[in-house]
Amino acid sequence: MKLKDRIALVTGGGSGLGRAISLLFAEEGAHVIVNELRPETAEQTVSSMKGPAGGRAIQADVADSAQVKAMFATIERELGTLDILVNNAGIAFGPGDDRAEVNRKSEALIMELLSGQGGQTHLDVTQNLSDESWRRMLAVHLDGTFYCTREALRLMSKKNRGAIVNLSSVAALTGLEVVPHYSAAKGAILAFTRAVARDVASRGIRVNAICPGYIDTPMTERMSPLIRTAVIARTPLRRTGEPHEVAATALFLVSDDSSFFTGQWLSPNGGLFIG
């Protein structure tokens, strides 16, 4: 078992990538703390674990500094330490975002491109973004990653050992015009990963990132069949990814197999971005 006797926290672990990562870590021997905004989904993940060390659910909004501090206080009180942090919690659209309208325009744009008559449809996503949507997107992704990392480092620094994985996205590498605020948040996470990796390397703490492509999760299930077909057509491996493929990447980055990796990003994306 690659994570025997280690304590891991996975934020947003109630579904999708976070759930797959939590279950795999548990199978590999870690005691996994599953964080979620909705406690019932975290409990479902914990109840599905098959590892010997088990886990526990803990509710907190990672965008709220006070709630994050309280979560880590509970971890320190009950478990004494933390070996692994996976900053996975995230949202695809912010409050007030018209997802249906973006999907409709995206489909129209695809049809125009296929017919060779592009230029009639304009997405105009950025100019229609609300302050609330922009701020919530950055709060969940970027603030949440910072708040959890800050608290995790306080625990990891006590024994000069630990591994942190931040979930970025292929959106940080290419930019996705339908979600500029998501792209901005994920790009900032990559820069944050590099900076923190340099900051804490002398303490034996490694910090890396994962930039997934299109993965079959609840976050992507609302894509229309046409948009999904277009995404697959742009992906050299001609399919979307599975959560377990991202979980395997996370396992590599937090295990001793990646002991000389820090400040890096890995991108399971099927060839959608090659760089």
Ligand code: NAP
Given for the second form:
Amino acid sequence: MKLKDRIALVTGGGSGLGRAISLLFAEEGAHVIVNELRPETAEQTVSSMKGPAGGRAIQADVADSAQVKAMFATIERELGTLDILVNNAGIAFGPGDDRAEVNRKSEALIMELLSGQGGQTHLDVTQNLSDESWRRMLAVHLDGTFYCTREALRLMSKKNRGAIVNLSSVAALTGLEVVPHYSAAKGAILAFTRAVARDVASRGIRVNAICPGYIDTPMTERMSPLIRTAVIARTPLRRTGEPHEVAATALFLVSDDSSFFTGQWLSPNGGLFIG
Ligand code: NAP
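Return one more block: the form predicted in complex with the ligand, after the form predicted on its own shown previously.
The next block holds the full complex; its first chain is the one shown before.
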């Protein structure tokens, strides 16, 4: 077992990648704390765990500094320490974003390309983005990653050991025109990963990121069949990814197998981005 006697916190662990990561870490011997906005989905992850050390659910909105502080106070009081943090909680669209319109225009663009005509359809996502959507996107991804990292470092610094993994995205590497706010948040997470890796290396704490391509989770299940086909056509391995493929990447980055990795990103993406 690669994570025997380790205590891990996975944010947004009630769904998709966070659930797959939580279950794999538990199988590898970690005691896994599953954070979620909705306690019932975190509880579902905990009850599916097959591992010797089990887990527990904890509710907090990672975008809220006070809630994150309270979550870590509970962890410190009940468990005394933390070895692993995965900053995974995320949203693909902000409040009020017109997903249907973005999908409609994306499909129109694909049809234009297929028919050999171009230039008729304009996405115009950025010019229609609201302040509220921009703020919530950055709050969940970037503020959440910062708030959880800050508190985790306070615990990890007590024994000068730890591993942090931040979920970024290929959207940070290539830019994703349908979600400029998401792309900005994920790009900032990569820069933050690099800076913090340098900051805390002397304490034996490693900080890395994962930049997945398109993975089948509730976040991507609302893609239309046409958009999905277009994504697969642009992916050299000709498929979307499975959550367990990202979980395996996370396990590598938090285990001693990656002991010389810090400030890096790995991108399970089927070749969608080759950098
Ligand atoms: P998902 O299935 O939608 O899971 C995201 C989880 O985060 C949900 O359980 C959600 O809770 C939770 N969450 C959202 N806001 C939160 C908050 N403020 N505080 C605490 N939890 C919160 O999405 P996923 O595909 O597994 O994505 C996981 C991470 O991977 C995200 O950071 C995403 O951006 C990143 N990623 C995903 C893909 C992909 O193709 N799937 C690709 C690249 C990167 P609710 O369900 O209650 O909202």
